[in-house]
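Form predicted on its own, single chain, as structure tokens, below.
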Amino acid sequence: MSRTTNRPARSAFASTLCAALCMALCAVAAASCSAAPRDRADLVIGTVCSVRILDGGDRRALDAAFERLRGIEASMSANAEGTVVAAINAGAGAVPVPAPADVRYVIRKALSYAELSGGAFDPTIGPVVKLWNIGMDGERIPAPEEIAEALPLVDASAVAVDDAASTVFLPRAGMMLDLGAIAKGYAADEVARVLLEHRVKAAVVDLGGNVKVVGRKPDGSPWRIGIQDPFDDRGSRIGIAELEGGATVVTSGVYERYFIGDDGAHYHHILDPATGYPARNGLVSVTVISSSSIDADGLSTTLFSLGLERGMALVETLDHVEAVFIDEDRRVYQSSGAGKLFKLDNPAFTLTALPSR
């Protein structure tokens, strides 16, 4: 079907690379360094990943960081042949598939968010994701009967992870894991770990908008991370989060991957496991601030899928997690501790209290 996409004529790589470098520059603004920063950016794990080292380490640290990213992609991508996740999907309904510890860890994390959210987050959404194919060649609006046929295959509770046998099993033919809503977070944590092992003292890791800061800025000031304006081009912000080393900022939003259908409707990539259609609850983005990027990644999608009230209620039960919600009317809602970390500075948005019940 014909459609209008959301991207300009220049290449997606060039556009995202520019945005990634802008984010890194924002994060290190006003920092004083004894040596020139070392940067690298590349297309890996399905997005442009950039690492900027401000203090410590050397080129070998960058080499090791990107080697780890490529290793994660080679095992966890659902869209490439020969990966562990692809093998698990191919074995659905037939055989348990050997899976290394890191793959089992990420799957278990994803399953924990499926349980925590009551199914609003579900890593077995793969059959529905494949129908829509949003952000890839052949994106389309599936027929209702296609969605109805795929939905019974979405069932996180059926996934069997066997640590003793080092296997993962999907019990019904046609089931498919998709770790796209959590694997980038794991990758950011892993890159940070690798950098620290290579004696990096300060760095910014940006994996397609999943940002993690490593160590202490050379001038001792907090890291400053811009939160994306969901109504504007990448690199435009609604405000700044000021963070200590080790913190992460992850956003899920309707602007990340989408297309406009022939019906004129906006179809984004955050799919509701209950309906098989993009989640529609009045939100346009959710940003999570935490110390764990895998948790922030899984939570940003979970909170978006739950919606404002249920999502905010969940955040308030979690330690070391804050969140910023933005709705279609440019109203900004923040969790009880977010005000200590995040400052809204875009006059087009209004900081709003959650309606009392």
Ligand code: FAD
Second form
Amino acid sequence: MSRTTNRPARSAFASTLCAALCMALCAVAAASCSAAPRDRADLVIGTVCSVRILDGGDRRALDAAFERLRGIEASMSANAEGTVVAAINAGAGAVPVPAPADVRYVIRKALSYAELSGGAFDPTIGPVVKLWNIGMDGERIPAPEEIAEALPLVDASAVAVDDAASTVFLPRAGMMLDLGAIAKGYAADEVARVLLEHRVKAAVVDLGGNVKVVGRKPDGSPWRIGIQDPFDDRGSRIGIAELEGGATVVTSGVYERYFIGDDGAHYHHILDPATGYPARNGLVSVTVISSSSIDADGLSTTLFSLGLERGMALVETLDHVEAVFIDEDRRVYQSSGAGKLFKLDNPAFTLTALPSR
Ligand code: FAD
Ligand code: MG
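Alternate state requested, the form predicted in complex with the ligand (shown: the form predicted on its own):
Expanding to the full complex; the earlier chain stays at the top.
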């Protein structure tokens, strides 16, 4: 199976880290790009995570931020042994498993997006994710029978989160949680919280393209964050979002993790829980701009999975959330308030209105 994919975990780490750090830091267009002692990047939660402090705090703030990231990885990864999520999955069909408050919080959020999306987002997609293994060793096109066998295990409504007992229970053997679509957003919120606790006044957190800005820029100007061009290398942009402190920009796209199958088709990692195959709806990316990164992460995947029309209809019902959808023909669709925050400046893309119905 031939492959082309964007995955820091398996590439030459040093060069990826260097390139990603430079791009992450350059994402703040108005800031200088020289590496200062208060910049740090590391490979955590399966991606390059970078933090740049522009004002306040010190090295201890960076230490605490990366410690929190590693703590989240150690409890919420579905890809490693010994995590809380792995224990919940191992207990499926057998026992409720103790889970700390942060893990239950993220699972509850994920379940709320499953409900909001009518199942287009589903954190119990784990058995199907494992079949495809996209972005991991052994990625492949599963046999239709394997998908048919895994799909009945995908059922967010069956997950039991018990706050009184501090447990999570998956009632059927073989069920598996995968928080990959939402835990990175939680991690960005947590890093921002930790930085503020350490008296950081201005910083940019970039967890593999999941960006959150903290505080006010020293010169008082708005934060400027580039939105990724899904057709070009990481770091190229389609436009700029101008944001207040606390804002977050999160993108879900077909280019993040994918492989080219023997059949020549492109298989990406956002799976349709109804079919068990990558969601194919003409979209290549969805970016969400909001103030909560866990919500923006949950929503970016949700809106992608719902597709342009249903996704746009959903985002228009939500306060303080804007979205930018890009389709295969380089058409850009934005929610009604997005124009105030985002300016398209790449001439290869066309701002397009959704046909009124
Ligand atoms: P998003 O759109 O936010 O999420 C897509 C991901 O969500 C998919 O990769 C899949 O995991 C899941 N998903 C797919 N379809 C759906 C759906 N319909 N509903 C809900 N979820 C869906 N990667 C590694 O290679 N190695 C690691 O060790 C590793 N550890 C990680 C640990 C943690 C705690 C987290 C949060 C992520 C980790 N990852 C790791 C990365 C992870 O596997 C995903 O690739 C990543 O989170 C995808 O993020 P995204 O923003 O690109 O895409
Ligand atoms: Mg997401």
